[in-house]
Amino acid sequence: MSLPHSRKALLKEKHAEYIHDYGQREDTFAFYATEHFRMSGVYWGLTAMHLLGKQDMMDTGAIVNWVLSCQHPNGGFGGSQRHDPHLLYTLSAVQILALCHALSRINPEHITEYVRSLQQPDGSFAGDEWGEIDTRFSYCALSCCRLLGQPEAVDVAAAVRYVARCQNIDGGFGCTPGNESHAGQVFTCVAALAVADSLHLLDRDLTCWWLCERQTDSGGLNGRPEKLQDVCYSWWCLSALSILGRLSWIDQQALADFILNCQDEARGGISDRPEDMVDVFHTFFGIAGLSLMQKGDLVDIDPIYALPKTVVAELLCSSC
């Protein structure tokens, strides 16, 4: 791939400005349209800033106070202040507080009680009280408990058995047993097994073969066979390959070039594909993918917990 000269390197300053300014614009349609998942949006932006080494540009005090205002009496967190608690946003809240060194502001047992209340008899987890089951929620539950120093707050053995049942004969994983393999689900399942020290339950080579088959002629990765490449899979695929020790199985330079070509050199940010509209979601996952490949002079990200390695080391050491 021949890149425009302005996109041959990671535009760190531009991306930091884009993320910082994005959080300041509260008078846009996008601000209100994304209200229901704002907690994850804050996590994506703040983590990206940490990877860029620009976290000091963020008002962490205001961020922490906002996160705490989204907690519900049952211990869970909503996507924003007016939304119901959900496992996805509870994990995002814990990750944000970890980034801000503010976990002391919450009661870990209160949160893990909420997480435990969502585990089902077969070991799976519902995302919220309405009962949707998805392996994403298994990862959220196990990761949340581990980061809070409460790894045994849920039935880990049952959770692992359920995740293992979601692996398909092609090596990938689905959102429930028998569902189509998808790169996003592969990350959540592989990472969940890693959190639970149960990676021995899968065939590493088979899973990683399925993952490396996601690389397209563009250099970018897709989420399923015959689908378009998308920057976000630079995280979903690479993280699992990294966890399983097979990062070298893809053409990393071709992928890095694809990510760099998705940058907006005028105002910053990264899009899903070249010349598309940028957003915080793809900006974070593009930067995270480059970090996994150690390209762009970025802070190292942990492939299991999706946080800077220094933050994870501090948390896991303190809970030993």
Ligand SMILES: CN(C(=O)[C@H](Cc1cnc[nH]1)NC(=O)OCc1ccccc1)[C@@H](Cc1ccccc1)C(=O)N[C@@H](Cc1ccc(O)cc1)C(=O)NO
Contents of the next structure:
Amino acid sequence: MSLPHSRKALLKEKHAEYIHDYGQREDTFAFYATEHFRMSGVYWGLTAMHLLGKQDMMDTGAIVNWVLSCQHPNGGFGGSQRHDPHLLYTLSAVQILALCHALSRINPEHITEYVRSLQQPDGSFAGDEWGEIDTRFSYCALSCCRLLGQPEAVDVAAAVRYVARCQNIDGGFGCTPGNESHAGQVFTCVAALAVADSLHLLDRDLTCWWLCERQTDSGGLNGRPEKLQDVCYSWWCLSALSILGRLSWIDQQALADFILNCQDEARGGISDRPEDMVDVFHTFFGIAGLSLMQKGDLVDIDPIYALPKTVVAELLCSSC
Ligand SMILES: CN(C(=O)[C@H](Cc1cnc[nH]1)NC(=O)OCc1ccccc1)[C@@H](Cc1ccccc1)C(=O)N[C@@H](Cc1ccc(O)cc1)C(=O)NO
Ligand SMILES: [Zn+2]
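Output the form predicted together with the named molecule next; the form predicted on its own has already been displayed.
What follows is the whole complex; the chain from before opens it.
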């Protein structure tokens, strides 16, 4: 009989050091190869620090000024300075400013005007002016407007109709109607419907069955049937299950053990699978998954907005 491997601890100090040091070096290949989505990278790192209770280690003044330097005249934000505006990085920018209590530095109507400009006649959203349509962007649009206290800045009913058209017979969701179910899209569609108070449109048990089927023998969760487990799906699947009140449908201890087994115990950080290289993306989503399961003595994360619950409460209640 194989002895249960000793329960590993979450190395909170190591992960805080890893994230804090990550942004300091501007002479690495990684620094330039990830320039186009740095806005999301800063969001992942800063939110992880909040969940660890270590946000005071971050220079929020410098972060806020950098974020504002990425805003375009049309109100949208790019992934870095001089990069074109896009809904993905506009949401990341709003999330960062919310974390830094700096939303007073921007004009909410200016940003929601940019978001509204990307909604299509069928209710869907393009990611930017070049027109790629994907339910990822429906989530970005609805959550961005809601966080900015402008929930009706876009046609919510049309957006909801479009997302509902993306539900498949297996209970999952795809990026456009008829597209294959994928855990990332299930998150974006379930969270988008939750923002719009429209969860009654989905078959809760069927969707949660598809989600709990993502758990593999390793304890980790995959993104689609037959695929390999990956720490970031801990978040994509778990947050959707949490929104739908079915966290108990997976083996949470087995998943927690899988995440803890993906830590780099020497240098900090969490990878997608044991023995792989760590990165800020998987470090954030691993910590976020543990927070959703109330493990690791972490600050509570909101499953819809992927921000600390306290930050969400301040924003949504300030406008209610
Ligand atoms: C663009 N992207 C992805 O495609 C990751 C790649 C990956 C990580 N582990 C397995 N694959 N996939 C990903 O985020 O899938 C989740 C998802 C898919 C579809 C919709 C929503 C979420 C990651 C960045 C990344 C690239 C390569 C390696 C690690 C991270 C990413 O920026 N994800 C975004 C969501 C997203 C997802 C897909 C996109 O095409 C664009 C954006 C995010 O989490 N924002 O907060
Ligand atoms: Zn991953």
